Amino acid sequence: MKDVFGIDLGTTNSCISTIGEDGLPVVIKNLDDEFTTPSVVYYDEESDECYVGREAKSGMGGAPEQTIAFIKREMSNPNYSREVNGKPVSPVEVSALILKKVVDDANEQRSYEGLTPIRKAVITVPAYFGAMERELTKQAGEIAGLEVLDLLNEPTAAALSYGTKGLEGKTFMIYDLGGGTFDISIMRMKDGVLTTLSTDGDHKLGGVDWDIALLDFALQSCGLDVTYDDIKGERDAAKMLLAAEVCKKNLSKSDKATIKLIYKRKPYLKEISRSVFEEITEDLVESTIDMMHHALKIAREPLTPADIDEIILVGGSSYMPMIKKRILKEFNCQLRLDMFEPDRAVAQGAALHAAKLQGDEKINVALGEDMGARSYGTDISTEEGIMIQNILLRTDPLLYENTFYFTTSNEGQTSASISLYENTSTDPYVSVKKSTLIMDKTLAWNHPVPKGTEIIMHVNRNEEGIVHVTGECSGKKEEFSIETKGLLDPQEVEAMKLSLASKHV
């Protein structure tokens, strides 16, 4: 099974596994020798090369008007907007470089063992992307000259690296912490089928996070009046931001460590206790602990803290003591850090579902019945004012079907708009606020009625995520589908997978 991968498209770091002779994943170096890639993109001004990973980053110091880093949190955003060297980039654009470069420096690593390049994959995304993200992280796939097999929730993906120790009858937790991301997922192993009962997540939240809170920390103390947030846009900011995560880093091994600091010339040196780290970024985990509880509210079926058995730390981010600290103490159960795993363990996930994919009957590990990342819902008149009913839950199984009924509020009425809503939301009802409008449709049957006559609204998903709705009154139907907004058109993605693959990255 050598001819299976798995990617991990982290927002800080990616990496590549495979199969290898013992059945087992193993993580493909990449050419620094290192098992991790930085997800950072520089554009050369003079030669329009594309640089990606640890040579980009070192350039987010000296030019960060040229590279881009945490593009995985714009992937949802459709006002990204973003020019390097007086070109327009996309978020598509820039995860299909990362791609490319991981991939590249696998097939290179493969070519002195005398194996084929690298054709498929399994992607790995977070578990709160919506149709839109997971779509556009597929087309960065296949711009990077990749066959993407699936794209597997993140928290699965690591479930699955794990699923062969010692899970089984187990209800866990993957708490999922990486350099600017947070997914934290409730999943059982029952019988060798891994099912998903809750997920939940901040796409604006990670380790980088905890980097700008000590750097922030650092210039207060040392008697500077700014804050990251200020000069982020100055060179300054960006090597200072990158001394701020190298200092965090030492604090996870010592009591104390000192961040060096230069700013408009002039050399600042302050030396930061673990103690005062954990309190400045206490609010930061405390976040991490509320979504945890929300992960429990929001379950399919009633949850509290004790029915956890085991949490199952991912992320390189959750190498941090506190983080291990503060979950102990809110969850009495066994918590699972395997040292040099928590960075790698999305991407060998990943490979196993490629394998089974792929037909390896040795995996014995199956993926149970998911969850949408969305809820869905139309707008109604109540006494409150104009509210959100969902009529689709992101807790509802993938696989739905069911049917609400209406009523037509005036007399005479000929016609109704049906407006669809999407948001986050596991109520019921929900603020028109909280939600985003996607489509709506007019249902005219063009004859006029009495107030209260039914109408029937049936919801549909099918198992790969198109949720489709009907509206019926009076006889007329009007049918549509939820589309997928802002992505490229096939003839744009044949376009850029020709100029990425003349790049060298």
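The structure presented is a predicted model; accordingly, all values stated were derived computationally and were not measured. Just so we're on the same page, rigid core means the largest C-alpha set that superposes within 1.5 Å between forms. Numbering follows the first chain given and starts at 1. What changes on going to the form predicted together with adenosine monophosphate:
- Comparing the forms between these two forms on their rigid core, the Cα displacement of E83 stays under 2 Å.
- L443: CA moves 2 Å or more between these two forms after rigid-core fitting.
- Core-superposed comparison between these two forms: the C-alpha position of T116 differs by less than 2 Å.
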Contents of the next structure:
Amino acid sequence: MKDVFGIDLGTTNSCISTIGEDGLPVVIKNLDDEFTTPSVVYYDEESDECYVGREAKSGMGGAPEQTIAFIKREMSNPNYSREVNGKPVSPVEVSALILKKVVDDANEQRSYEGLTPIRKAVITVPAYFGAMERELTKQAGEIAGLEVLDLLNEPTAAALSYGTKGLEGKTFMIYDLGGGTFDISIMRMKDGVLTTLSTDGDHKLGGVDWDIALLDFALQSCGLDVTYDDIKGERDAAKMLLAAEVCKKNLSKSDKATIKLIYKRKPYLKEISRSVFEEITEDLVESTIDMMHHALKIAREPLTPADIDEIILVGGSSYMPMIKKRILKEFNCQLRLDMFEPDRAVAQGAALHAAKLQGDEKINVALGEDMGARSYGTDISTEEGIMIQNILLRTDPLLYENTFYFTTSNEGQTSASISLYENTSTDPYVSVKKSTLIMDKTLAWNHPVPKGTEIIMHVNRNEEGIVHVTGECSGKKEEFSIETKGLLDPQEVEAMKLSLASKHV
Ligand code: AMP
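Could you switch over to the form predicted together with adenosine monophosphate, since the one displayed so far is the form predicted alone?
Every chain and every other molecule in the complex is listed next, the one we just looked at coming first.
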């Protein structure tokens, strides 16, 4: 094995992969002898210890107030606030614990083989993650004691791992339906180089929505006048959601399955058929189909369903037979649907990318242009009022920079505001309402200049999707960083890293 690692920090499960002697990616099993580790953290009240993975997941039903799951969905939530055992916990910290668990388990395995501990890794992120969520993910990696070599878009990682399996010369779509997120990407592999043509996604759609729909249906069928939403946060709700997930998975294998619920100490049993399950979740599948069409529409070059040679299913929820059935119907069977170990493909692709970054010549796939999933712009006055003019578009390559020029509006001005907005539009102009202000700074050159003096705003997005802004006017140049809520300063990172290093998770 080589010292290169890729980690899929998933919403529901996480996974770590390396490259074997044969140059092919291999997943490193965890200490439970499983390929993936549940992304769940349990904080024990008495011992102040944390448990991550299967142990935490199985304790979830018993102590929901001490358990954190689906934290990745909260990476983009600046208002996330949660206290466990009287202490605030942040998405960065929880993500760091999950990363530490997968790395520690892999290290334990490696130590038996006399191998050195893991230091560097590529970590994957959903393609639709904006600059802030990417910075937070990177910081989580650092707190877990890793040097983060790169952040790689998940669908790109999946495609890299399939690169050796007959995608050359093809335009294909990656349909990634995980536990809490949905990602769609259109890519092309030419001469071993992978280019992203389009990405779209919904970070609030995933397998758990199928679980909730199934649970709500079962509650209603059992004559209980409650929905999951009414009781979420309660112990019963967490346990019943797990029961719904078990039933859902069984329905992927059989035509019928029974859900076992316990509500207010009373047991309920309900048999559910696959066709009923498919009916009650039809709208969820449809919204993924709509997004496939949207991804075609916003692609870097005009694309129709006929241009797609293949669709690859990734993510645990792709195991549901309804997904394959509905996609085949929509895309008229001209396509071949493939499923290669969907829940491991992302980590394997990340390991391939890590190997390539560390100079491994044997790897026969490489990353071409990847894409960002957000546009970045600044506010301008127009006849219709204040609008956002996008400086970097989501359809631009991920690694991209552009300059915006404007002028001072008052005589003798000594400073100007430099603001940056993030949005998902593919248009050069977008309303303020559809954008989020992510940076609001002042560039001060401290001497009066005539009205109409040029101000230069330079926006740069690096290959990790992290954005930097430079402002320049009348001889003064300043680099601004985006204030990412929840991001820690270097001392805090160091302190947390030390505290985590001594923890057994
Ligand atoms: P991921 O985030 O890719 O690990 O996907 C996890 C999601 O896949 C969870 O919602 C699981 O319930 C779901 N999942 C895993 N296996 C199956 C299966 N056989 N049938 C239906 N859903 C599944």
